[in-house]
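Given as structure tokens, the chain that follows is alone and in the form predicted on its own.
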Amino acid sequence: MKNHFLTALLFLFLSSCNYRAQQQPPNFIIIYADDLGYGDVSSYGVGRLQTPNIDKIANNGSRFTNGYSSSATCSPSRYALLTGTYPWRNKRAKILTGANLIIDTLEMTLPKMFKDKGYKTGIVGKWHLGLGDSKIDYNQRISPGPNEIGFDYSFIMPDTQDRVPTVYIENGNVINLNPMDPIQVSFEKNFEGQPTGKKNPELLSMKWHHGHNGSIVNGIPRIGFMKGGGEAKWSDIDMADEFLIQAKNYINNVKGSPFFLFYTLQQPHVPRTPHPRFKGLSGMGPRGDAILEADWCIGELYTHLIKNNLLENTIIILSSDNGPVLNDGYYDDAFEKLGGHTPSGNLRGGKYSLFEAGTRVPFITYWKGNIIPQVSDEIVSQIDFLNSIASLIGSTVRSEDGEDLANILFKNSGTGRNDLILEAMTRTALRNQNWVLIPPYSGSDKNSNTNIESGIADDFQLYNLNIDISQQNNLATSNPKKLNEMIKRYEYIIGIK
């Protein structure tokens, strides 16, 4: 009788624990790749690289075929994701180099919204949204930054891997900085006696193609000039491992509470420096190897969630800040070893472009036991994360530009957007249902450095993606009624009187 009583008590206790676990709000992890193309993820079926760990998430969650970043470049997309505001509304939301923070500390952000609902918040990886509010002194605590716009914890690189300073910053402080070897940074002129990629090619392990000919760190020439900080400089080939370690450590430290982790990968942005254990695995050179390294990191994080009994109550969102680019400043055989792989899939353009491949990116949501595996053609955007997640966890926070797509993102129901403004290099276009309007702009139709079509033309462009996903047939002349309808809609949203 006594054993039966103890068994009953144990059952009630375990049931109570299980009930409390089910009542805890879901954790959120946004995995944000850098320059990963629509065709670079094998579950999309339009490229030749194999990404089994990403596929595991995609094939057991919702894979969106019409998922968009807000911009065809990095800083604007990150700004939009965190604020729910179109980047073209903020004149400072452009590709940044050594700039100050472009998110106002009074502005509502995704991590602030999470904190208001009792979440722990952290970012690990690439930042590229600016730091400080005046000249940045890397030898003191740098503020404002991620911690001032809602993140409890931050372990970041300041801009991108191809820019100085090549150091990690934790909660505003440069890691491993020796006060006797202070950091100096300039984007105007070099420091006396410091070698550069332009003047000292004999010191390079990676040859620059355009723009990246400043200070040399680990044999790689960078954008800008740096002096000092020798003990603080990162190891490029160990960067992915370092970010993964920090992401796991963050989860370990906060797993007793609901948490939000913004895990921002550096791959496959240049310089592509996968760890030697990934060298040659893709057969496509460093770019392909870097994508396989990123896929491995994602698999390791997924396994870490399983080991800590967190997977069932964690929503994973996986996407990219913009579309792909092959040559983005260095010679690394990205073109030569591409083979039959198509980073843009069947889409036109790429990074920096107003065409679809600039902003249509891999876009996946996963929630074990809650999201039924599906492929959705609904239009969804990263700009909707704030409103959608707020709705899901019971927050009243809303942004003006975002929409509440919680149903389609997390519940296999509802519909996506009708309208979406897309941006590339401060120029904008309109996606409305299956139609795309690109207004006329002055400039070159192709970027001579990257060899990517810009989407710029002297006249309006109108495409029906339902029958022409590769945007080869401009219908602006043959369908004037639809053209005028799209122009009016575009001008209304943009605010043109």
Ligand code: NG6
Second form
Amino acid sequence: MKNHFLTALLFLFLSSCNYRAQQQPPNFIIIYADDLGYGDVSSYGVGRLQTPNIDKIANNGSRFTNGYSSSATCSPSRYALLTGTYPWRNKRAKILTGANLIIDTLEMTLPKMFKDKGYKTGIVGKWHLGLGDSKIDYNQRISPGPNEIGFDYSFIMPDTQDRVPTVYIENGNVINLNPMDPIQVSFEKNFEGQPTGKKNPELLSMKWHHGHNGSIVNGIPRIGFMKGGGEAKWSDIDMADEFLIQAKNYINNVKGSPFFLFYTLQQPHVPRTPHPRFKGLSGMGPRGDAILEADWCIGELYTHLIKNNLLENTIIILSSDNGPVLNDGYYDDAFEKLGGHTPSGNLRGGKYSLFEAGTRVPFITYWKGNIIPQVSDEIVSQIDFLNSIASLIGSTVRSEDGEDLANILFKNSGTGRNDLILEAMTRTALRNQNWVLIPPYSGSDKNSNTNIESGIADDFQLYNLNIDISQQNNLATSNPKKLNEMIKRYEYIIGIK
Ligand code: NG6
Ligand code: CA
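Right, the form predicted on its own is done, so what does the form predicted together with the named molecule look like?
Next comes the full complex, this chain leading.
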């Protein structure tokens, strides 16, 4: 009798634990690399670099072969990911340099949606969505910024690693700022007496190829000019470790509640400055080494989740903001040491390009014990994160441009998109099922600095990705029926008539 009573009590206890476990909504970590190409992740099987930690997540989750960033550059893609809105609808959503915040503080965002559902929300890493609403004073609290669009906590690099100011900002305040040495920033002209990459090549540890000849920090010439803030300047080789420490600290601080962490890595964007312990590991120079460093960071974060008993209830999403580039403004052997590696895989183009490699990126969702490992060819986009995650966690928030793809992203069921507008440098194209339409644009078909094909041509381009994934055969003249269908569809979505 006593035994039965104890068994019944134990049963009640266990089922209440189980009930509570089921009630706790999943945590979310979006790991967002910067300029990581479709071919840069080994589980995609189209390059030569080995990324074992990303593979572990990819091979045990859903790996999407038709997963897209909204755009072939950074700020627009981040804008779309956070708002669920196409960036070409917002004139300010272009590559930013020292700009003001491009997300309206009244606009719905992914972190706001999470917050409404009781989540803690944090961002650690690259921001690049602008700060403030007038001339930015880095010596005061800077607002609006990430904390004003839904993040409870932010530890960010303001724009990119190649732009000034080269300082971290935590919740709006520059870290380690000495008020006796205030920061001044300009993107127009240098401050008197300050060395620059252009004037002082003797001070450089990394040479600039195009652009990037302003102020010198840690021997690296940057975009823009900066004076002061000496103690606040980051150490480039320690950046990955710093972001990792901050990401782990954030998890430690919030793990009692459901949380969303946007972990936005700086690699492999230029300047590529992997910590010396990664030097030479890839055999591909700093670009390859920086990717291995990013892969290591991802492994460390994964282990941190296991150690804290969080892996089971944390959904990990991993992707990149745009496609790959080798020479993005510095001489760093990215091209010379590439060997047989193909950062774009079998796709045409790269960063900045309307061709597939501009926006088709590594795209992985992982949820231990829930997502059954699969490779999916469904079309999915980062612009769908807001609606899909909202749907999964029971929020009614929806953006107009996003779709609810919760089933295919997190439940091994359902289908992806039919249509997706792709964007590169404010020009747009249409992906519809297996077809791609690139309308005619004026401009150069290849950027002479980056050596990447832009996708620009005087005439319509029409590709059937089913039989021509590398976009070699333009079918615009041979298939006028499909061409017209695609033009109509494109004009309808874009809103031209
Ligand atoms: C460009 C920079 C490039 C890179 C890019 C932003 C020059 C010539 N080129 O303007 O190096 O910083 O902006 O990259 O300055 S992104 O991934 O953040 O979009
Ligand atoms: Ca980028």
